[in-house]
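Shown next as structure tokens: one chain only, the form predicted alone.
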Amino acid sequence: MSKRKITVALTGLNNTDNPGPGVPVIRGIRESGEFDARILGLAYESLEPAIYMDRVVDKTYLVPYPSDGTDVLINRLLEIHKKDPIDVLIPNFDAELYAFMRSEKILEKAGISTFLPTLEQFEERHKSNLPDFGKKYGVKVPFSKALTRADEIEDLKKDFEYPLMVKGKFYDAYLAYNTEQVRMHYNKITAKWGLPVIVQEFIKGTEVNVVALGDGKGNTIGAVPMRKQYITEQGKAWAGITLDDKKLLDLTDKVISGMKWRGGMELEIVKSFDNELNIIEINPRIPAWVYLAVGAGQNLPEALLKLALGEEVKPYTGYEVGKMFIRYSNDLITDVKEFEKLSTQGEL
């Protein structure tokens, strides 16, 4: 059977020691079984390293950040897509995601496909909603406070017991054992990514991770859970190991079908000494390490672009418990042409 043709626009292409969830978003749209799939780089930086990287983009263009107005992205995206027409559009950050929903219909229109949350989904999942978001869907979350003014951490002694974690609206968390602390990590966020900044109570235990994907209707598509073996200073997951859980499947398929969740998400999860499962964070999209499942057995890359064409999908009924993912550091050599040209012209 011969492959479909297809070109995907996908962002999320800073695989640094901070990565984007793109290059392996592509890798499983790459292995996939159904699509010969022509992709689209879209990059907000001129040294973002998927760029490149061999046989991961074909082509790539530079699109302004969504800070600069989700007109002026928009409009980027519809004048690349008259000159290389887009079948599906993938996002892969969160503080992008904003621009893509509210677009969705001009997107559609234009004859551009995506599968995301709605936007009453995106705010409720929100870290400064999650106390109401537990109490809505009978889930365990950890007490959070929503920090709008400085003056307030003053306060906090009141309601939290230290250490405490701070963590911005889209990233960035700090565990914090003072006031002090907390106003260091608080200047930090805001100045990075504005206010709110959410105080959360810190629970002891083993944190652990469930990649997902939701048909829009309730019905989990897939996921798979997931131990860090090695964590980096910026606490992200280096090395990864599935895990054998049906208590964090069935949560994630509560979480999922109590919200009727469209798309990719990841579930953080901290497991605390007495075995109970709370939610720390849902973010809404796919995972940077969304290869450990494609590795597991469930190409989640390749059902989430079935889904945006408005296929039917069946759900995976399993993935390999012990497959175990590490991420490593490679030198890339390139022109300095290729870098200047992108620059300039805005494509490579």
The other form holds:
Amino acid sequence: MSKRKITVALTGLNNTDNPGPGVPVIRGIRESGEFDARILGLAYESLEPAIYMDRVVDKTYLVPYPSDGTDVLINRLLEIHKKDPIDVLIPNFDAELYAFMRSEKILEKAGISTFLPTLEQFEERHKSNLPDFGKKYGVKVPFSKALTRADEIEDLKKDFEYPLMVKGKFYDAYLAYNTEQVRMHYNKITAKWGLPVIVQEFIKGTEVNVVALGDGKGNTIGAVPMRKQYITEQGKAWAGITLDDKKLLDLTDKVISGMKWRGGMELEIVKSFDNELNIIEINPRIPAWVYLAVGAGQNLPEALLKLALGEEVKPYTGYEVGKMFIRYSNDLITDVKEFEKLSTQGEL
Amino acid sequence: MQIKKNIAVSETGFVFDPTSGESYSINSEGQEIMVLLKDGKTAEEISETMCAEYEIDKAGFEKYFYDFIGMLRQFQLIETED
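Having seen the form predicted alone, could you now give me the structure of the form predicted in complex with its partner chain?
Below, the chain from earlier opens the complete complex, with every other chain and molecule after it.
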């Protein structure tokens, strides 16, 4: 059977020590038995490594940051689509999702398919809404509070015990042992991600993550749990292993069926010492370690593509337990002419 | 006292817990005890086997044995009663 030709545009090409999910998603698509994909990389910066990596992207276009305005980003995307038609768009950053979700109809009208969560789903799983989320879906979550003013920090001791977690609305999480440390992290986070800053109860235990894909009708198309074995200073997994834990899969099913989640997601869970599962974050997109799921037998990026094309996808029923991933860094040599072309013409 | 069913014990003494993702290395005597536990042997039977095989008396063996079991329990490698 010949493979179907398809053009996929995606973001998340920053394959750094805090990698975006772009490269592993592309690797999954490249390994698909069904698709012969042409990959268009959408880069926010000229030095995102995947732009220059061999056999990763076929063509790269620079795009403006979502903070420049949704219209500016979407117009650039439509301009790219006009000369290089896109079949499916896979956004890979939390911070850009809002712009793409809001523009889903415009993109669809132009012929660009996506498979994204709804705005309601996106909002209710926000870190700042986690306590309500826990109540609504009957899952354990840490007590948390959203701060919008620095003078609220002093009062935290009324509701929290130290240490506690201080988190940005999209990224970054720090452990704080006292008011001064909360203040320091609050300032750092607001400068980078704005408000609110989320303060969360710190739960002692082992952190485990699940990558999953929901079909928007309440079905889990695939789910693979992983424990980080090696963690960078930024808290990112540098090595991990797939787990055999039915409780984690049941919890994932509960969240996906309850929310009727549409698209990729990552559940960040802390398993406390008494084996209670606490959801500490729900990321609304495929995580950077998704290639472990592909390696363990669930090609979730391929399944996401099929869902975006409106096809029925049969749920995966298993995966290999004990599969590991180990990241590595590499020095890629390229010529300044490549960098020059991308910087001046906005494409490569 | 039962080792959890999904715990893998290799001939090289590598123990892998697929629920937690943790792995451990144990020496040949520990590996032998793990295999006996997985086979469903009782503490009494394991003690008899090990004392017959090694130059150690029952009291001496049991001291180390229950230390080892405590460690397995701490790492949640043993089935809990419920």
